[in-house]
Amino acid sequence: MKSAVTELLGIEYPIFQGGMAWIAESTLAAAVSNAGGLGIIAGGSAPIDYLREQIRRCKSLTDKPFGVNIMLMSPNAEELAQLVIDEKVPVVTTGAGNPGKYMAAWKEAGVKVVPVIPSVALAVRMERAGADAVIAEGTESGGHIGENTTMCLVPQVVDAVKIPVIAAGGIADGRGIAASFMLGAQGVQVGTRFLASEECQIHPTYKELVVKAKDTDSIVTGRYTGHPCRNVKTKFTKKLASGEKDGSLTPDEFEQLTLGSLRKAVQDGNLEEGSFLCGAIAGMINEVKPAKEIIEEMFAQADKLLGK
């Protein structure tokens, strides 16, 4: 499927794999890129030496374009911004802040810049700053979320900017891709569906939670901290939600409890203390498959629907 996004990035399918912290590493990114999409390595707050190793490992596993996601609020954002230049990473996606201060250096190095945005205002600002495209991410997505839904956000962003818009949040099959294109998007970003890919390196307990999730099994916690997050419902997240609701947990106590909780989920499968970040679409995911099969199935279905 060709679009402005495939032309811009030199990829076969207009699909990004989400830059999920602690999850999106070289094995998954390379598998998605080899399948014709854009694999992404998550920067998060990981040590620079580790990220350099991941970037180089990804290059050894694929000769296709891939990207790195930079959370701009991370303490190592500046180092990582330079690392992607030094390592000649073709694409950068950004979140949690404004990448304006790095834009000139990235553009000079030939890096394509695609910020994740939760609002029309930020999309317009990113276009003015020189972004090549934007990812309009709705509240249905896993992890840190905005408040606007994908269905409402995407067409408004499409109307407000001239650069390509990539839809994200609540997309797990070809129907989601077709709907995104009907809303004016030129591509999609998918995270939760790739949690249930064979190449995703998360703990088996995490994968099992995603595959067994029903439509009502996602929960948002942390709104009162200013950093709302969508997770799979577990005893731990119910405890957080209850403490937030009745005031028995202060925002500071909430932050302390959740410190390191994503790592505990991803690496240890710790149901007592882990945050299993996951989108609201998980109820549609019923089996683990190779990333290539996931992408080909999604686009075969989308092509059929858009052909109508």
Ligand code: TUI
The other form holds:
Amino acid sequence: MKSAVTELLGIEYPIFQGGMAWIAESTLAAAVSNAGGLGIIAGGSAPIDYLREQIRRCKSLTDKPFGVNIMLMSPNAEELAQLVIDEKVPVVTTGAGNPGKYMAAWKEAGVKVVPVIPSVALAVRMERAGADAVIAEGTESGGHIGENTTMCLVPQVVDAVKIPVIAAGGIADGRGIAASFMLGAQGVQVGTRFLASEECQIHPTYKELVVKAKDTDSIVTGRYTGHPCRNVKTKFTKKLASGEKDGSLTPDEFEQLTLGSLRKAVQDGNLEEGSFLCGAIAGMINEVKPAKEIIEEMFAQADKLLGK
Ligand code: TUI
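Mind pulling up the form predicted in complex with the ligand next to the form predicted on its own we just looked at?
Complete assembly follows, chain above in first position.
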């Protein structure tokens, strides 16, 4: 399926795999890239040596383009931003902030830059700063989120910029892809669907939570800290949400409780203290499959709907 995004990046399907911190590593990224999408390794707040090793491993597993996500709130974002240049990573996506200060260096090095943006204003700023495309991410997404929905955000961003727009948030099948294209997007980014892929290296408990989730099983916590985050509803996240609501947890106490909670979910499957980040679309995901099958099925359905 051709679009401005497949042309820009030299990929077969206009689909990015979300750069999910602690989750998106080289095995998953290479599987997505080998299937014709754009696999992405999460920088998160990983040590530089770990990310370098992951980039090199991905290069050994695929000769297709792949990307790295730089999480801008990470204390070592600056050195990771330089690493992608040194390792000649073809594509960078960014999240959780404004990547303006790295843009010139990335562009000069020939890296394609695709920031995640939660608003029209930031999309316009990113286009002016030289971004090659933007990912308009709705509040349906998992993890750190903005307030606007995918349905409202995407067409407004499409109207405001000339660069290609990639829709994210709540997309997990061909209907989501077709709808995104109807809104004017030229590609999609998908996170939660790939949590339930065979190549995703998360703890089995995490996959089971995603597969078993119903439509009402995601919850947003941490609005009062300024870092709202969508997770699977568990005893732990319900405790956080009620502490936030009734004031029994101060924002500082909340931050203390959630420190390291993503690692505890991803690596240990710890239901007592882990934050299992996931999007609101988890209710629609019922089966673990290989990434290639996920992508091919999504685009077969989208092609049909779009009359291709
Ligand atoms: O970044 C994400 N999702 C994430 S990052 C993450 S790890 C994390 N750890 C600690 C605190 C926060 C996150 C888990 N999930 N998605 C992309 C995204 N970017 N969503 C929202 C934004 C965003 C928000 C504000 C992008 C730019 C922005 O700009 C503000 C500004 O500086 O103008």
